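Given next, in structure tokens, is a single chain: the form predicted on its own.
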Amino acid sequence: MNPNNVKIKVENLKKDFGRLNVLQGVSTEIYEGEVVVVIGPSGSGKSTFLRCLNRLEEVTEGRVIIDGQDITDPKTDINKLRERVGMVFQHFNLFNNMNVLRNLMLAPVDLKQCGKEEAKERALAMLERVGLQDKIKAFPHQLSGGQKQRVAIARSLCMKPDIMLFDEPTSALDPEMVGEVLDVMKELAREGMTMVVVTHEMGFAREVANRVMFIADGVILEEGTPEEVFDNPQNPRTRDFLNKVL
């Protein structure tokens, strides 16, 4: 982790859906190479916070600055910025009418990041990285949930992002498939990828996170190292939450 390089700076982030105030003034800094795991009860604003980091949700108030660039500024080319910020969703979001190889090649070619040959080379390298090089011709319906999610991670990596956002990447998986996805994420963390992960996998948070952030009622109630948050939580809401999930 490089504490001298702030990759993501969030200033007083607020997000409303009509009268519903989902985020109520979130401020934080995420450093290059840092793995931040966001935990909290359902409906607390975790996924909304994550989606604001690449403007999949428009911010109501406040600023999100990535690599010094204010993404809430209307003049920012958000599509260009998203090339550097990979996103992995709960339900994979693969294109069902394309085989695995085409799923991985689509964005780099369409966004003119590289030609077809280089896109194919990238795709094959990333599939090998997630242990699925034998599935290049398979279609999503022929894959298990764990395999689909690993393909989704490989697809994000094909864009060569320097930040990865994970929105509950294992919550739609059968328990025996969770490990294979978490293993890929652990490897990314070891390689120094900047990662923000919303998850209910407390073992992963304890093992991999540099920092754990507890969000409830649209605010950060507590944050610290895994040891600080899990072994000695200061906030009563954090203690109550952890008593239920650990």
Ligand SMILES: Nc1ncnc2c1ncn2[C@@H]1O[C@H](COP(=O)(O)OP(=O)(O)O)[C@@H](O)[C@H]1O
Contents of the next structure:
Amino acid sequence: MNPNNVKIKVENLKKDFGRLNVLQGVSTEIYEGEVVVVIGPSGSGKSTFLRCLNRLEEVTEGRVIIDGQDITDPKTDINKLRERVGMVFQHFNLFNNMNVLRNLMLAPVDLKQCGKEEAKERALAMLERVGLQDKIKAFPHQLSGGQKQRVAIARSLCMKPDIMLFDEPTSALDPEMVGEVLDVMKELAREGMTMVVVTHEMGFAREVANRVMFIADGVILEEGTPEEVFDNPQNPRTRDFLNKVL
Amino acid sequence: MAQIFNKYGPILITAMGQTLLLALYGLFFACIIGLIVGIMSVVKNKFCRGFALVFVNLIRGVPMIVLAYFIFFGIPFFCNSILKIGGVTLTALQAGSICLALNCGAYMAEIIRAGIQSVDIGQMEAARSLGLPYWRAMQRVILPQAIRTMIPSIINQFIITLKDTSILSVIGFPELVNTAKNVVASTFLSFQTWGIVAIMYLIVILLLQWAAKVLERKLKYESK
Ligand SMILES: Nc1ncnc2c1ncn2[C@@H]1O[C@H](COP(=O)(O)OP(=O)(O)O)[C@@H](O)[C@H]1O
Ligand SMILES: [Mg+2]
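Let me have the form predicted in complex with the ligand next, following on from the form predicted on its own.
Below is the whole assembly, all chains and molecules, this chain first.
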């Protein structure tokens, strides 16, 4: 982690869905190479927070600044920015109409990041990294959940992002497949990727997180190192939540 | 029946050709209208969605025979007598094609809207999160999946439209029903004539259904 380089700066972020105030003023700074794990009760706004970071949700108020660029500014080329911010979803969202290789090649080729040849090379390299080089011709419906999620991670990596957002990447998996996905994520963290991860995998948080952030009632109620938050939580709400999930 | 067919077969087959020609024109423009209006009904823009809603409900709320009279007689009358633009006429083929295109287009728009909405929202989000613009994501990810689920309904609509061409006999287009009426008028052999006409429709529609089955099989996602 490089504390001299703020990668993502969130200033008083608010998000409403109609009359529902989901985020009520979230502020934080995330550094280059930092791994931030976001925890909190269901419905507390974790996904919404993550989705505001690449503007999948339009922000109601406040600012999100990535590498000095205010992404809430309508003048920002959001598509260009998203090329550098990968996102992994709970339900994988692989493109069902394409095989694995085409899933990985679509965005780099379509957005002219590189030619077909290089996109294919990249795709093969990324698939090797997640251990699925033998699945290039498979369609999503022919893969297991764990394999789908590893392909989804590889697909994001093909755009060469420098930030990765994960929204409960293992929550939809059978228990025996959680490990293979977490291993890929740990490897990424070790290589210095800036990561924001919403997860209930406390073991993963302890092992790789630089910081754990507890979100409830639309604000960050508590944050700190995994040791601080897990072993000595200050806020009663955090204590209560951890008692339920640990 | 064989006698009738020997004698009137050629003109009935020519009439079937006219029916198919009318259906083809109608369906071609219906597909374009359906795609445009169908997409308009799923985009964010309120004006587009409003327009699509009004169009679909307007067409659905008017019987096609009324639409046919309105286009064939009403529009030229409006242009000539009210707008005072002389010499506006529509041939029965033109009016019929417009009528079918509007009618079938409205139903196609509904099929396409439902097809697009049946694709999991996560597909669009994943595409957008990779940096693909909305239209690109639509084109590469959403529509290919939507069209696959829409094929049975689209073929069904094609069949309905093909049969609806018979309604356009009322504006004098020489399609199959109109022609058959004339044959019956001169021969009085209504059982045989209408029997032949029914069989001719049936054959064309069965062929269409068979083609649909082949197409559906071709579009399965498989690793090859
Ligand atoms: N598109 C939406 N429209 C309306 N309400 C939404 C939408 N997305 C999320 N919400 C609501 O916002 C709240 C927070 O949701 P979410 O961020 O998904 O929570 P979490 O990920 O922490 O479980 C929930 O009450 C949810 O119902
Ligand atoms: Mg969530």
